[in-house]
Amino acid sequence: MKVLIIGGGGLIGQKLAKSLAGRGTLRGQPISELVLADVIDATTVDAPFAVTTKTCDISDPASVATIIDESTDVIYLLAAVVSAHAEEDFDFGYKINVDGTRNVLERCRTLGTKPVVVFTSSIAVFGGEVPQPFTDDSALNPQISYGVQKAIGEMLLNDYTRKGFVQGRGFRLPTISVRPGKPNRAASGFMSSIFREPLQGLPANCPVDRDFPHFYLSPRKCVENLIKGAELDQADLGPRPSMTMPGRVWTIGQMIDAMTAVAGPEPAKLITWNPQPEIEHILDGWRMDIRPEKAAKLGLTADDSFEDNIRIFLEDDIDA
């Protein structure tokens, strides 16, 4: 079993690939090797099998063409431009996130080898005036071109699924918070830097109010379901195999009295509340109510509290 995840230098990426490591095996065969592919090295991981890094660039064929070969089983798309650089630079956010996914695709259909192919959207699909809960029945209609972008990945996925090109499932990522390291230049930055930065006895801004609800999963939550979705058998998928992975509505106030309860009153004292436009367009549109039923009756979960994402941080990333 070769697997390959593509932004193996990632957050998710690296987790992955320790949670792998850790394991062993997966879809039930032991995995020989474990390919990490970036922009730039991604960091290796001990491992009783294989681990090669290699860097890649997802919007050129030929450099798509030296990660998959015959021999990959799974691969892990999760490389993207993410959601405020994606609307700052419109042509760079199609070239990854459109033309990256079509060219790894393509790749596949090429070499007629059938991989399973786990791709990671985002609830960024859904939005506007489509009547809210969001559940996996419920119209895309993306209000930034990250989701848009997401939109087509996600049938362009479906199709060269139905065609028989590759064995996809694609998964709709909630925020995930608590988020370790240095903020990324998505739009939901603040979502983890307001818990992680005053864990740390640092300050960090809240451009929303108390009252703002979103969608949250926890990195090791969203790495297990990452695997439980590479071992599904593709008939259970249905003719839609994206659907919205698991996660927990919390309004901003909740998360912080969450933090609170397991940290003490301290770290809240360090959170300011100043606005953003430069991200408020953004944000206008993510006041989610979503029901993941699909992925839930498929055995995906979600953290039983924001306590737990907490907990989370402080036993595996705070030092990071």
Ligand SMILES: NC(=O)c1ccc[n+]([C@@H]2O[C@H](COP(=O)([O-])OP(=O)(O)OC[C@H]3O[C@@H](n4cnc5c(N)ncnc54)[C@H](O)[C@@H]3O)[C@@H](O)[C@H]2O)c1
Contents of the next structure:
There are 2 protein chains.
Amino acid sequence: MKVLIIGGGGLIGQKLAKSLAGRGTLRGQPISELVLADVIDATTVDAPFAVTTKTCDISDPASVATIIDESTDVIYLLAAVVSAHAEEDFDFGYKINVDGTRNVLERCRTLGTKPVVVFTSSIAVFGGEVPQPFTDDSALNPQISYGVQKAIGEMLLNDYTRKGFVQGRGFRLPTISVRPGKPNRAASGFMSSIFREPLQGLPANCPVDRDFPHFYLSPRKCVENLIKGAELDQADLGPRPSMTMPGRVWTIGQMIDAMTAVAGPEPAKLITWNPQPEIEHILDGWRMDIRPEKAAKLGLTADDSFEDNIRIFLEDDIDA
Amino acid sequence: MKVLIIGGGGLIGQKLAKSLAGRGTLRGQPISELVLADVIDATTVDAPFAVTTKTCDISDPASVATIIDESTDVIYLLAAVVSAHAEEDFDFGYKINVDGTRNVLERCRTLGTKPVVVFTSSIAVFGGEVPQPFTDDSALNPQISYGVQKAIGEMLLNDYTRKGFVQGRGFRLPTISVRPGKPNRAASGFMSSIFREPLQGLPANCPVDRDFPHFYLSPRKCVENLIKGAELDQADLGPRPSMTMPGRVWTIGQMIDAMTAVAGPEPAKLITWNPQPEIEHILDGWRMDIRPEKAAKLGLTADDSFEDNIRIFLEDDIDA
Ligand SMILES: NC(=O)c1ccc[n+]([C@@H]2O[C@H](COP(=O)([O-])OP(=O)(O)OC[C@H]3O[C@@H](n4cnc5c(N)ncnc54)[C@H](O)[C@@H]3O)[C@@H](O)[C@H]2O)c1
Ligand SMILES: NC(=O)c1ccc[n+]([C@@H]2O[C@H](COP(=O)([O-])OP(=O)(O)OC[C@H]3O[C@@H](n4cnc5c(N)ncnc54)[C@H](O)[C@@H]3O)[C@@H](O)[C@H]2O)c1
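Hand over the structure of the form predicted together with the ligand; the form predicted on its own is what we had up.
And the full complex, kicking off with our chain again.
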């Protein structure tokens, strides 16, 4: 079982790699090799099997050919230009998120080996005039280019799967919180930084009110779901293998209260409350009554409470 | 007012050109020039304004640049590889229907002139596991590559419109019947030929039962709707400017009875009833409880009866 993580140097890629290293198996088989491919130098992980890091740019088909070969069984396609970045640089977003995704699928089609491809879409595909709740049967009506690019990625994945070129499964990730490390250029960045920074004694800004609701998942649960996602039988996925990954809706206020419950009253005092005009129009387009019914039926799960997310962050990212 | 029809040599392009010639105006302004661009040599039309025909292949950006310039006010993007053809030739379908559409939108973006772009999608975007009725808020779940390519075209159109690069409006066309002329490579071809051929004394084959339902529109109504579609105010289109064009559901039996009512019993006797395995899987994926509510609210309309479609065919295509 050879596993490839494209975007393996990113937050989820790294956590997924560590989790696979801990398990040693995927789809009931021992993992023989793990390749971490990224446009940046991915940090390697300790594992009971071979781990290779490779530099690659998915927007270049020749570069994609160097990371996917006949022996690649499972591909996690996590590489992406995230929301605020794609909104700012229209060409770059389409180049990586659309052309890059197509290059990966085309490489699989050319090889004819029908690998499992796990694609990470986003809840940014929902919005606009489509009424809530957003179920797996709701029209995708993204209000940012990143969401459009993810919706196109889903369409491509579904078609390449239907045609038998890959065994695709796509998951619309909730916003991952608490996200460790440095902020990336996602508009949702503050939804992690208002916990991450204060829990380490640093200030952070929140640009929305306490009653702003959003749909969240901890990185640990996300990785669990991505592993389950790879293990699903294609037949169980039906004619639309892209779906929403389970998550839960919390308001900023509930989340801060959860932080206070777990870590005491000091962290919350480090939060400032100033609007950020450059992301306001992105946040305005987000509505959050999302029902991830299909994935839940397939066995994917959400966190039980935001206290859990805070504890998971402290255990996995601060204590470690 | 300079109007460009890309795919202007095709069935709808030609009828639209004639209709524009008859009106002389669009969006309340006199038409000064009409350009018919196509990969084939488009037949010109008589008009009270200049009509130019141009050869172009939308899959080539340089070719697209020769047909869209600063003075192009309204663009009809009708060029496409149709259903059975796109299903057979995967690369060609993506090349024309996805890359070609993107080339047209990119050209508009580069010019910065924000033309009106009327895009023709298809009801082939609906299907799969998504429950009926299919409203404008239903998930697109195409079960053929042509439908996927149209769904991607809609996504692109919506995003380029939201960004202010074009004034886009997309319409999912019902199956056009009765379609005159030679059959094209659409899987729905028989839905016209079983009327077109018998009404002219020729035999035709029907590969489905009398009770097979489908969603139809006459070419004349389609052209009327495309003209209204170009005239809509962008503000009225909302954050999802792609929608289903009105049509009506009839069974093959009802349609044949309508032909008999208009033209007597002889034509129906020329129909043979043999299955066609090569299109069976395409037809299986089509379900037809489609509700074109948004377009209806905007003033687009369907035929009143299939007798009308038969009469329209006789008037517009046989008598003429
Ligand atoms: N974290 C979230 O809240 C969230 C929410 C919804 C969806 N997602 C999606 O999940 C996936 C992983 O997210 P993440 O949080 O780990 O993001 P991340 O930004 O931490 O990681 C993405 C990785 O992709 C790499 N990459 C970018 N362009 C590349 C290219 N051209 N070729 C190869 N690699 C390239 C980056 O260098 C980065 O290491 C992404 O597809 C993202 O859109 C994440
Ligand atoms: N007629 C229908 O039942 C129906 C139903 C749903 C959607 N549509 C859509 O409506 C549009 C028009 O349909 P139609 O019935 O007139 O089809 P058609 O096949 O008669 O016309 C399409 C025209 O596009 C031209 N074309 C193809 N590739 C091209 C390229 N690379 N560059 C330039 N021109 C190219 C063809 O030469 C043809 O003249 C298409 O987009 C079609 O997908 C039609």
